[in-house]
Amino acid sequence: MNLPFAIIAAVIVAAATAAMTLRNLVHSSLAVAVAFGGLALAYLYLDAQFVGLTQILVYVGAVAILIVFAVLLTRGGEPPEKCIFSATWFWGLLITVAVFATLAWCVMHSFASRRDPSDKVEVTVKQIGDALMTKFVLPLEVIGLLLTAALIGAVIIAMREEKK
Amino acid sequence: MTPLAGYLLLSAFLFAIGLAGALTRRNAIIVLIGIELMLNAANLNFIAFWRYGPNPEELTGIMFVIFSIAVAAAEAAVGLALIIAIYRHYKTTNMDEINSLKG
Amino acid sequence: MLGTGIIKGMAETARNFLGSYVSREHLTTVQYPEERSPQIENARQFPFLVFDGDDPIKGLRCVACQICEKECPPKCIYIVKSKDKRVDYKGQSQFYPARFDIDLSVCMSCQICVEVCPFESIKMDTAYELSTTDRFGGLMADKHQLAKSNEHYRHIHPTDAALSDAALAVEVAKAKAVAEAKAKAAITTTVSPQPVAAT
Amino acid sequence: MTDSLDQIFVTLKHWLLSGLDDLLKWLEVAPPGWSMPLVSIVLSLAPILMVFPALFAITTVLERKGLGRIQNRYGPNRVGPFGFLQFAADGIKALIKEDLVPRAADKVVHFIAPVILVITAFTVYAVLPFGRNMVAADLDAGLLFFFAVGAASELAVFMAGWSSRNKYALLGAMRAIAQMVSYEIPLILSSVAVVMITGTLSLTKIVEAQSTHAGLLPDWFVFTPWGFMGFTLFMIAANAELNRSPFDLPEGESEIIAGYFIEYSGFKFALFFLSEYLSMFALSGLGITLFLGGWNAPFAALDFIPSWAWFFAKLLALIFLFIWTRGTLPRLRQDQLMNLAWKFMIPMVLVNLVAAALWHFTGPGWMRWLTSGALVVGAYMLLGKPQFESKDIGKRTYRFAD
């Protein structure tokens, strides 16, 4: 454990918790943007420069904006209703605790978590690009198709229906 | 505790926060945010395993995260479009009130 | 083609930009407190009262007929008619304004007072630097402040002044003629029997 | 001599660093291991934090004077010699003004928004190469860093607009975000053409790729068909990204007063102003780096002028271009804005990518000028025609009351 990791982890956890508990939806979306930024810092700290910057570009620059727009389009910016938690909140919390306990137990007891870090590798953008164009070209194309389909689908779903 | 375990625990905790939000909050947008957090927790796992794995020059972890981010972006776009469509129909984003299949 | 309009516009602004350094014609503004653009002859700001002769108060053409006070749309003119009469510029005995105030903060420069005045006594001035630290009292002009000589009027609006002088000259001439006729009539009525008696 | 002048700032930094090291040794103080890199970072960032705000101050005056001349008037000329101290008067005014916060505003978000905006505006300078060996952080993914940090500013704009609890502010923020998201696509894709040709995201390597000379012209990308079109599209998109006229709908004062920063006053308003200008310099710097050869001299004979001087000369030229555009073009309508982005800019930028690929694969010679050029010009004519030509509104007529 070292200091930068502790700071990053604290930021992520605090922001994520805030996003899930704050009453105001816009505050929630801003908090989740902070959490995304913290994760980007974690990636950068783990020497994954390209992924970290992509995380900022996609999540803070696009997804957070999208969420904020959705909040405003559904009038979520107004003061929320009395109870923000659903009727079955107790069971949800129970499931969550169980899941976290299982995961933590697995992490603490697995051989992988006792592994020492491997030597630092310099991953250049060129390497990533080469890999994307050779070894991972099929997934890349599929992702491109998926994104196009999702974009068209999203536009069609969100489009106002013509009144006949 | 090794650093890898730290990252994995952080990831697990983030996943739990996202899950808690998705299961307990009423608002559909918050549920979507929770799901995004869970996806991000998985991404953190990939990067951590890639960095602490035996052969990081393979780039598999990074590639997975890049594709995962792309999928998450698509998911967010479609999910929010759905929420807006539902809001237009029911005039609410409260999950407890959206309980009938028939319009 | 797309973009040609933009290039044309950019060329125009570039001409303005560069031209402003070489010719004064490209600079339409002046550096105000130091230099002022010359006023056109028909410039009008706020009314003033014309006087003839040397004494601003005694020479006022105004006879306190109060037409302008009644016609003023924003009702910014306040006149008090004098109790006594005095001899005016035509030589007739007339009333004169004991008070003549114009609230310049209310005046809207419509020039209706000038239009209706039958005595050519209220005209529009060209002074526009009227700023004052006292918003109410400072812009309330009394007859001492409003009185300005006919020479001043000739100076600021030569054409209009010439017209008004001519009109006044006609008036004066008419008045004189009337007076003379009256005087003649008086002479004939009072004096004529005598020659008859004489003859 | 020329080399020492060129590297004067780099040498100065090394000299300061080694001097500090000697001083510490002489004092027999052993600083912790992370302190020297930190000092190095501070020494790299300090000039950025000083030079660009100073440039902002000068540019505000120059812009007002330039706009004045374009509009046939003098512009500010009262404060100091030729009015060049106007920025000081404005700055003092902004500092001593009352800082108003609406009662209904979301205080925390309202406070953070301008701070985030200024921080992101400053952060992007980290990867810009201002001269030979003069870059604060030579990142491998420098271009990605630039766009990633720039994208974060959109959230700050939203925060400013939403937290003010003012319908004009919210409308302005929504407009600004819609515009920024739309124009970010052509902005990024026009730079992708350069990335395709150079094969790197590192801005220093992109500048190095343009340092050679082919015949009379330097090997700057702006002197290629795709590069010229890319630069044009980049500048238009940058103009829209900066919310500057003719794309200043988010702050269109005739309809929504000032847009998302309407509820800000005093120093926070000055921060918005500062960040706007800083982003303008940063985007101009990026355009220079990508298309105008960065800090390279246009001719080999002019290499004796220091590289940073070339960078700032080009920067001033682009700033003048921005001011000139602002003084010329009227504001667009919202639908015209979106039509331009989605029906002209984005198809054009995609064609431009193909043109860049053609240029790369045709190999040296006149053939690539022909193929790439024909593609770009043809697409321009074809895309420009239906949108903007068919709606010939004819000569304007006037009707007066009878």
Partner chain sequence: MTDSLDQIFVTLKHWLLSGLDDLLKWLEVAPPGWSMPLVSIVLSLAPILMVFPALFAITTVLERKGLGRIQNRYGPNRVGPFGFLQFAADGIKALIKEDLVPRAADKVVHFIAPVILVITAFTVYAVLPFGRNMVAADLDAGLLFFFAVGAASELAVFMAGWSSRNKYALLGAMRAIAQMVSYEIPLILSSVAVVMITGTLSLTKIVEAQSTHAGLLPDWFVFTPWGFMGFTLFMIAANAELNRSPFDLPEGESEIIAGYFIEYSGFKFALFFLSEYLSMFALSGLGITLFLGGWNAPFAALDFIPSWAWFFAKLLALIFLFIWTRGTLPRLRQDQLMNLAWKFMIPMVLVNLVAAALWHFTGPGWMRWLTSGALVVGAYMLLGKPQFESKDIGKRTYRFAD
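Fair warning: this is a prediction, and the values are worked out from it, not measured in the lab. Positions refer to the first chain, counted from 1. Superpose the two forms; the largest set of C-alphas matching within 1.5 Å is the rigid core. What changes on going to the form predicted on its own:
Annotation for F136: C-alpha shift of 2 angstroms or more between the two forms, rigid core superposed. Superposition of the core reveals a Cα shift of 2 Å or more for L147 between the two forms. With the core held fixed, the Cα of A98 is displaced between the two forms by 2 Å or more.
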Second form
Amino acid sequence: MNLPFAIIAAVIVAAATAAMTLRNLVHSSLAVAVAFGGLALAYLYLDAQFVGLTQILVYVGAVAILIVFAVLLTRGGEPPEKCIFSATWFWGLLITVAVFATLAWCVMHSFASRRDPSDKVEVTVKQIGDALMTKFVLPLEVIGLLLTAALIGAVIIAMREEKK
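What about the form predicted on its own, after the form predicted together with its partner chain?
Only one chain is given; partner chains and other molecules are left out.
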């Protein structure tokens, strides 16, 4: 593993950990935005330009900002609740380590990890865009309508009714 990838991975892990552990919801949602940005950097570093730019546009530009606005509209002025750890935190940690070890063993012993890597496929963002605008135009429009309906629903839920 080289140094730039290690730095990007450390930023992603630190931001995700901060999102889970911070008590202030605004800070936690901003940490999620940083984790999404770090994932976009990782994709761009691994030469997956389309996935990286889509990560920036969709997750950092839309989902993370929507989370921040939702938190600010619903719970912005409330103080953070006092965090009380469960009495069974040890069992949760033990199960987490067991699941991680099982998944790591499965990945290390899988067929995909033992075969030789294939030749690099040269797919450009232009080719993906052409395919989206010709062959896959109907699914693209359906996803656009679905996201628009979800945004309208989020705005309606977030609106506060005025008392008469």
